[in-house]
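One chain follows as structure tokens, the form predicted alone.
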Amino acid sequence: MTMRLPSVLRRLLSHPRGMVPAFYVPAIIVLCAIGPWLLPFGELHVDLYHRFLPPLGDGHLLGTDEIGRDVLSRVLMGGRVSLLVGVVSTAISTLIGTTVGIVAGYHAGLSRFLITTVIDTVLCFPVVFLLLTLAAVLHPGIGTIIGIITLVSWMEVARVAQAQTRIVRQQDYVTAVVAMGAGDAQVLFREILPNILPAIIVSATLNIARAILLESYVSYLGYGIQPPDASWGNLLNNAQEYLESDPWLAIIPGAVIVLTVVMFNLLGDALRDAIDPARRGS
């Protein structure tokens, strides 16, 4: 099935579960990308005379934190980091997983067995424990977190690509291209890949939500993005000792994490239905 972008977008925007995430996801990305530059207070601006201001207090839309930094600016900067980690790690893991998956799905015998064995072996390890172990050993930072999440995420994409490739390679047009003498690279990347791309896109969209959640989890536990740099996870970490006195410091980044993850998941579901209309109602 070849994906036609205009028709997919039309079906996505008409989908009951697709309209809201289709607007929310671009909006949160744009807000986090340019929002901090438009605010009067920088994310590192300290005002000790205006600590713990509640939302809408003294020109601060979402209040201030324990040292007077603007919460809105911190949330947007944290979102910039969390979304960057989610998108970049997903892009790299999708590239790796797709390449490995289509090779494993196209070739039978020893190569498929070895690749499948590696994937199954890595998937046997609990992702969270593996992630925390690597994060605790390696130097924390954006590059490290992107690398770790990529390392624990590519297998799911490889599984999807492998399954879809095994289906597509049985099609008559692939058999005809092979009979005409096409090489493996041409068959894989010109005939098979375009036809499994819709499934890969859906998988990648869902993996962005998972990557954001993993980054938030690791940063919340102190092994991810380190202060004073903000991410949604370490904003929650910093706010946990003020849950009783100033709960909005935790509620705001927590709500943004939940909402963003849910919206990416809904977008992935809606994309799946928009790309394959036969799935609607199933």
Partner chain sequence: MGSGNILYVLRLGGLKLLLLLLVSIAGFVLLHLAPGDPLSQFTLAPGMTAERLAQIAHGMGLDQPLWRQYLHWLYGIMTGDWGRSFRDQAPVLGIIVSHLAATVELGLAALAISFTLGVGMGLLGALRSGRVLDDVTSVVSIVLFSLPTFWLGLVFIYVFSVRLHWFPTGNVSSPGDRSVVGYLRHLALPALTLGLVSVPVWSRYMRTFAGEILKQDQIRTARALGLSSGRIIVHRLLRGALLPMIPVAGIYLPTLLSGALVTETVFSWPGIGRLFLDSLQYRDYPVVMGVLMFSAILVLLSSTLAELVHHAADPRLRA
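Let's see the other form, the form predicted in complex with the partner chain, since the form predicted alone is already up.
Here we give the lone chain, stripped of any partners or molecules.
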């Protein structure tokens, strides 16, 4: 199932389940990237005279927090961090996962056995426990967060790449190419990689969703991005304290996380259907 970009795009945009996330995802990225520059308040600007403003209050579209910082600015700046963590950790884990997966999938043998068993077993462990332990013992910061999320994410990609490589490797035409004396490199770059790419792209999209979610957990619990810097998770850090009086401080950033994660997940699903329409529904 090699991809033909125009037809994939057409199928993706032909259904609301593909079209909506296909517009949302670039929009939120652009918004977070340039939004903070366009807003009058810096995300760190403290204004103790205007604390706990409700949404739409006094020029603050989404209100202000407990020390009078503009929530919209903080949500957009937090989005930069959260999206960056999602995208960068996904990029690295996709690279690692694809490489390991291809190695394991290409030849049957000890390496495949070891890699698959180790991955299957590690994936059994409760992820959040691992993440928190790692986050707690390392120096907090964006690099650490990216590193540990990568550490728990690449295995999922490797699993997909491994399974796909095995399928492609067993195709008759690949067997024929090998039989005609093609070298490993040629088979790898000409046959395997282009054929497993669609599945990898889908897996990466879903992985971004997961990474954003994981970042929010770790930061919410206080082991991720440290205040005063914003991330979508740590905006909710002490929102629980003000839940009774100022619920939007919890509701707004959370809603943004949900919306964005849903959209990445929808995009992944829709991409899968668009790349391989026959699979739809299974």
